[in-house]
Structures are given as structure tokens and as C-alpha cells.
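This document starts with one chain, in the form predicted on its own, laid out as C-alpha cells.
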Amino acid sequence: MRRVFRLIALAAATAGIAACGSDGASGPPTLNLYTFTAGSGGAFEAAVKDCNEKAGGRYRIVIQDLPPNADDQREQLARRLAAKDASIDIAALDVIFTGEFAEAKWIVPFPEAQAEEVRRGTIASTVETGTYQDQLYAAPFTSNTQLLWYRKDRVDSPPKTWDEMFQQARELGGANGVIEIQGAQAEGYVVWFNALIQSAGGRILSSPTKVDLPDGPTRAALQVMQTASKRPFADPSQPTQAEDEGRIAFETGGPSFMVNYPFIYPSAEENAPDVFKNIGAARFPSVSASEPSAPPLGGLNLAVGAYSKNREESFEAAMCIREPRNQLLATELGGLPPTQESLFDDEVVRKAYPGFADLMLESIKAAGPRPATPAYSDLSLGIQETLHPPSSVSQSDASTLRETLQDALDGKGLL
């Protein structure tokens, strides 16, 4: 899950990260792990401590902190790797950047024996996010998904489709009829559109270089966006709302529905106890009653830098960091779901997601990853610029979107 707080400026972070003895010129090699740590509640630090002890002096992992925003993380890593920076041994990549980094040859695929070990028992949708052209370039460490959160005191049965939710919200009316979504012009908006079109039975791309966007599912997804932008469903600040703004609005007690990540649950317990006692969780709604929903999918994957002078140790360290005990630490300390399916039966996960751990697993297994393409950043910008704000969305945007995104994939569009 993306963290929405910008805690570190990009320029300061770029200047502040040192390339610590990655070449291992004397003594055991130092392996630099580039990641954003504040959002994990100390899970990365705990995993590194565990793996350093397990290494027995053969290598030492050191954390190099990245900015909190995924786009800033990408920019910093891309600049360094484009310059063939050997200090990047392991990078924790947002799930959307595998295609770009693999195509640019900034990261290297896992050796097949280790790739098979990663695939074994790992939720298939999360493996897909780390895979490019049938090779595993990034090992899933943490995952995330969005659920439909609703008020149990107002809604007898949670809606299975967006149309059902619109009807229930219309009946509630006023402030209680508001549906909180991520409407800001940012990656969260792309997450919403991608989930909608896949929940309608379509997809954005048919290959890393070819736009799909079949007409029926695309128009159905656009119709949901159109309707959600109208009263009573739209929050007045919808065009600028990201995940945290939606959380805050839901905690006021007005809105009855929200699609968001599970971080909202402990937040409501702390900040809005009257709201918390009436929160229910359900699967992300589908667009069509005949198609199962494809919920959003987030998370972090571990990749090995192409210019690392310690590849063998880096692969070993990445495998250690993602071991089950460390995935459970990420859940316990940071609220981040694991990627190993069997871990959802562990008491740590059951405690983190009381009453909805099985729903989290179901959602992650059914989730629709965002497109794997080297041009993902331009693709994302194309979707944001064509379809934002939600109130401007129309059915005619379907053809415009196809043209814009194909230009982005062909290198003719957004840079």
C-alpha cells in the first residue's frame, strides 16, 4: 500500500544516501537495501537484524532509506541505476515498476532454483507482479488490497456490485449516501480505474506494448466513474481525495461506504470509536453481476540490482528478508499483508485483520495487478490526464484513452 505522507523531500534523500562499501573490498560485503522504512513500523529493520544474524558474518545488510512516495522512490532508483550505481544491491520496488526496471536491465532475474522457491506457496497474483516476460525479477515480500468498508448499522447486506451500492447509497441519501473513493489525480486513481475495468471483464493492456480496453468493459467502467462523481455519492472534495483523505472523511461518521486499504480499520478504532464499532468489511464491488470483482493489488517486491558486485549474497539476503517469520513481522508491525498463502492462518494475521483475514486472502488471490509494461509511468499519467476529474468522465473518453495510451506505449506521448 502506498503511503500518502511525504516525509522526505526527494532532493534531500538523494543527497543523503551514501553508497556504503557495497563492493566488499575488505571483509564481508555490505549489502545495501534501498527501501522506505517508516511505513513498515520497523519490520524492515527487524528483518535485516534477523538476516544479519543468520548470515553469520558472510555479509551485512544495511538499510538505505527511500522517500515515502512510490513515484519519488522510482525516480531516485532509476537515476542511480541508469548511472550503473553498484551500491544498489537490493531494492524494495512498488509492484508497478517490475516491467520498467526489468526491460531497462536495471535488475536481474532470480536464479531459477530460487525463483521456484519463491513461487512455491506464494499467492499467484503477487508472483505476477514480480514477473516480466516469464521470468521472476522481484520476489514478493508484502502485499495489500482494498476492501469495501460500510456501516453495518445502516446497511443490512453489503452490495456486491457498484450499481447495488449506488442504489443503497441513494436510499440513505444526504451525508449518509456518500461513497468515499480515491479521486485525486494520482496513482490511486489509476488503481481504481484498473480495478473497475478488470471487474467488468476487461483489461488495459493485452501485452506490454499493446492497448486492449475492449469497448463494453471500458464503457462500463467509465459509467461507474461517471455515476460515482455525482451527488449524493460524491464527496465535495472527491477530485483531491487520496486514501488518507477518504479515511478522515469516513471517520466523521457521515459516509456509509468507502473503498480503501485496511489501514483504515485500526485508525478508526483509535480516532473514531463510534464509527469503528459499526464498520463492516466486504469484497471490492464488481461492475457486472456476471463478473467477479478484481480488487486492487499493492505491495513491495525485492529485486537485485544489475550492477551489484555481490549478486549471490544479495539474492540470498532477499530470500531471507521475505521468509515467513519476516512477512509476519511486516503484518504485526506495519499492518502489511503477507504474500505466503499459508500465513493467513497464523494468529498474527488473524489478529491484524480480526474477522476479515479470510476476506483479505480472498481479495488478494482474486486481485487484478496493474499492467506490466516498461512504459508504466507514462501509461499511468495518460489515464490520469484523460479521465480526471471524475466529473468530466464521459463515454467518448474510451476512444481518446485508447489513442493516448497507445501513444504512451509507443513513446509518442507523455514523458
Given for the second form:
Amino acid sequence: MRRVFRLIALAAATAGIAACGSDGASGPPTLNLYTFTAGSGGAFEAAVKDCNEKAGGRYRIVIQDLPPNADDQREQLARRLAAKDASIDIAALDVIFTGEFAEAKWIVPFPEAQAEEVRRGTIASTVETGTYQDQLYAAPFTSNTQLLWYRKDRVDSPPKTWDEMFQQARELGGANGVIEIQGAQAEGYVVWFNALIQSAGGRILSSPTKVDLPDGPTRAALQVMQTASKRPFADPSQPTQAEDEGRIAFETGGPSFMVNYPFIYPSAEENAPDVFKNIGAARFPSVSASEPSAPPLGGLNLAVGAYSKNREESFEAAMCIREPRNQLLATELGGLPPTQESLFDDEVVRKAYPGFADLMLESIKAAGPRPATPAYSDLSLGIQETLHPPSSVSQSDASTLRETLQDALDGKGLL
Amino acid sequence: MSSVAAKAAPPTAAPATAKGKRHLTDKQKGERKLAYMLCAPAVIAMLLVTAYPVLYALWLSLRRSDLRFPDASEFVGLTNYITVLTSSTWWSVLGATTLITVVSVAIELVLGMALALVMHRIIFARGPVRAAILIPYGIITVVAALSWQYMFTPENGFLPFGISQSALLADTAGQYIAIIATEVWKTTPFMALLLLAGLAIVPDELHEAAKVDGATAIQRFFRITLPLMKPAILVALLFRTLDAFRLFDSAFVLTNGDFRTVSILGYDQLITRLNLGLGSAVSVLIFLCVLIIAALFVKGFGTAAPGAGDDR
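If the structure you just shared is the form predicted on its own, then what does the corresponding form predicted together with its partner chain look like?
Okay, now the whole complex, with that chain kicking things off.
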């Protein structure tokens, strides 16, 4: 018995020593970068390697892997930060997390000098996603946007509006009349709804705590959702299809239209050469002909954890990771668009988006970001619960949605 | 818990009736003390891992507590419960969960009984057959649910005929069918196993005697086997009903969290919204539902319930 206790005591002591060793005072501090890496083609590893070399021994960045899906990333980061985890030095945040993390004081704003440097030359819409209450909390690293992908062999000129697209799809009919959207109950569905309402000239929130949803644009957006859920436009599994399922369906050659991120382009080249030959890209369609569309905006911003013991070095490292040369690496290796406007003229970007690099830039600049609010996940859940599946959407949802979302923002109500 | 402690006391003190407790010998007292000491670690561990979280959840459910707004925590009394109970979402989700529970447990009972009879009566290849029946239960639920999800998806599904074209998981009725099918496939073996144990306690002599008296196989099943198996059936039904009511993993995986059971509803409040107050209220209500189900079973089956007297 006594021997067992002694062993346990010994084990505990060793563990204690080991724990001390990792953040000992001597040597350069280790900075944990929490980010997803799957599907990025090694872009993050390459950027980290570059910065560790440039740091000249002032710090060493180590990647801690997160799940590929944004909802899961948020879950893990939020749980750690709510428990005041000091190991999170730098976190790669999806564009929608800024408000929530900033309000909860889980991340700290960039010092003004560095914020100024970030704003210089960076596309305004992407800076906006990292800004909360006029302070820059997260520095844009990569961006992303959805385009309209269509079959050049079936469609002469790409549609400008959803109604035009429905018209063209109806003429094609059958399996070729399918329009791939993100119909699964997930963040992608909210992305779609937000793009529709902004393309109709409305917005979801007027302030971080107040629902807007003006009647006219809301009804117009709901109308598009209703139509898109009908035959022949709806894929039979539309309510369960997210971005990747849509890509797979498009690669079968049936559908003639799809709204999706540019990752589908290299994928089609590899998996479906016959489809790839005929893929055309156009701007995300608008809802009304008089209003320009507000395409979806994605991307990844770098924020510094509030409980990090190496704040100064973390800001420095974040600035290094988003240096133009590393943004180009992310484009080259992972197909992720840069956030620095001038880089869209670079050969690397031109090669990654053959023929549609300018379109990407135009789309990112015109994009309508999703609302910035600390209660974003409540908002997202409320939209998904009220408007899913697409076939259940009706015009009366406009008022239900306003009530549900206001309750969600106020932290009231079950969702 | 108390019955566990009583059983731990050595059975040598044969007439240890309630009355006899006052006249314990020193030896008996010492043994009893030892028994309590032996039980203590388990009881303390149980208190730490179950009582503390349950009480903490109860406390949280009476507060406005949101991980994102740590400064806004305050005591709000029953507000969270009122929010949940006045929400149409809660009632529709509760209805859906109840429907799935009743239908899947009913199907499992019938199929499980058939499989139990097969396992009980089989003469050749007894081991392999029993093992084969138990395989689904040995597969991890998430893995099983993922395979079913693939099967139900048109692009890569492997269901025959036109079934796979109808995208079962895309509409509510289809989701019910898919979830119930997955649940039944997965847990019928468990039901069968519990019922097999019940079948084993039915003495063969009774069957022989009834046979001599001219009873048919069906009469013997309903008049002899079923009544004698009542306690085993009760236990099987109780276990499965409680499990089915708390269904989470297979529904979550099959529909990506689209179809909501009460557990998934709690998950959405707790994990997605980080609203600990509201989420804890949902959890406590689920706990109460489970208690009610258990109480109804024990009441409904009366003396047949294990621990209610002559369950031997």
C-alpha cells in the first residue's frame, strides 16, 4: 500500500516538474496558434515556419489543430477561453466570431500602431469583420467569397438575378435545372439568407442588439428561398447539403448552377474533368435587378487571446503570419484568397483563380458581411430553426423571424 | 443504495429482520462497520461524479448564466423554467422524442423477443448465431449512424430501387423513419439479450406439464413464458425507454443536428449558445421526465418490479 502511495507521489512530482519546464523563463516563449489546418494544403505550417525563421529567436510558434468546421472551432475555442486558458496565444477566428469573443473579453484589441498597419491596403470589408466597437480585435489573414458557378455549355450568359437564374434553369429542366445552394441546417444556410437579404437591400440587424429585417427586402429574400426549394431547382437532398455535398452533386454533371466558394474549382479539375471544361464563374446573383448583389464573405482573422502570457510577442507573430508573402502562400497552397488588395495582381493569385481573380476581388469588396453581434450564434441558430428546411419557408416567417431573433439577441427564449 | 449496503453485510446474520437490528452482537456491529467502510469509497465517488454535477446543474438552472456574458450572471428563480415550458419548441421536441421512444421500443420488444426465442431454442451453431445477433450492439453508435447516413443519401446511398432517390433524410417523416430504423437495428440485440436472461428462468417442467395437458405452443407462450418473464420484460423495457428518451448520438449524426430530441435541444442551449442557465433548465427537465418514466414503470408493474418484494 505504502509503495503505491510513494509511486503516486513520485508521478505527481514528475508531472509538476514537466509542467514547469514547458513555460520556464529561459529560452524564447512558445506561442500556440490555434487554427484548423485540414484542407489548407500546408499553408499554415508554411507561414509558421517562415515566421519562426524571421523571429530570430524572439518567439517560436506552434500550431494546435482545430476541427475544419467553423461551428466546431468556435465550440473548442469558446470552452477553453471561458475557462481562461492561458495556452491560447493566437487564435484563427472565422469572420463571424469577432463580436462574441470581443464582448466576452476573450480576445484583446490590437495596439493602435499595429491596427493602423493592418488597415493599410487591406480590403475594407475584411477589416470590418475583425472590428468590434471601432477597435480591431482580429487581423484579416485570408478572405473568401462565393461566386455563381454555371455551365458554359448550357447557359449563354450568366444570370444577374435569382429570377433570371430560375428562368434559365426552368428552360433547362429536369436534372439540369438544379441550382445547388447550401440547404443543410448549418452556418452555410445563414450565409445564404444573409446574402439574399442584403442583395434585396435589407439587413438582419441595425445594431448589435436590435433586429432590423425590413418587410419588403425580407419578403423578397424569403420568396427566393421558397422558389429555390421547388422543382426543378431543388436538389432532392437540398435540406441536407452543405458546401461540400453541393460540390459533389455539381461534379456529377447534372446541375447547371451552383453558388459556392472557389474551392470547387481545383476539386472539379481533379475529380470531374468533363464538368471542369465547362465551368464558368460569375458574380453572386442579386435579388432585385436594380440593387447590386451582396455576395457572402468568409475568411479567417487572427486574434490574440486575453489570457496569453506573451501578448506582445503574439501580436508580433500575428502580424508576421499575415504578411503579404504568407497570404500568397495561403493562396498558392490552400486556394484561400488574400485580404491585401494589391495581391490580386500577383501572378500567384492569377494562377489560383484563372480568369476570375478580378471577379473574386470585386466580390470580396462588394460583399455583405454577416451581422456583428456578441449573440451571433443565437442569431444563427434562430435563423436556422425558423427558416429550415427551405421547403417550409413561407411569407409569414418574416414576422416570426423578427420576434425569434429579437428574443435570441436579448438572451431570452429557447432556440 | 440502501439495499446495496444491506447486501454487503454478511448473510451469516440470518434473522436480521428490522426488529433484530436492535440486538446486534459486537461481531455483527464490527462487520456492519466494515461493510460501511468498504462501501464508503464507492459512495463518495458516486457523490462526486453524480450528485455534485446534478446539484450544480440545478443551481445553474436558477440563474441567468451565459459564458459569453460572465458579468451578467444573477439569480433569476424559475425564469428559465418558465421560458422552457412556455416555449412551443420544447413541447414539439418533447412530442417528437416521445414518439420515437414509444415506436422504437415497441418494435424492439417484438423483434427482441423473437431473437431471444431463437437464441434460446437454437440447437445447432448456438455460439455463432448468438454472436451474430449481438454484432450490431457492439458497433459504436456514431459509426453505425454514419453508415446509415451514407445509405440514405442519394449520391452515394446503397438502398435498392427508388428508395435511395427520395432523399429520406431531407424531410421530417423520413427522418423519423431513418432514426427509428437506426435505433431499432442498433439496440434490438440489447433487448434480446435481456429477454434471453428472462427466458432462461422459465422452468422447462411447466412447459412439459402444459404440453401433456394439451396446450398449444402459442398458449404456452402467452400463459407460461410471458407471465414468468414479467420482471425481465420490465427491466428490458425500462432500460430501453430511458435510453431511447435520452437519444442523442444517432439522431445528431444522421441529420447533422437538424432533427432535435430533448437531449439535442439541451445541447444547443448549452454548447452552441453557451447559455448555461437555460441549458441546465432543459437538462433538469429531462432528468424529471426520466424520473417520471421510471416511477410509472415501477408503479405500473406493481409487485413484479425487482426489489418490490417477491422477485425470485
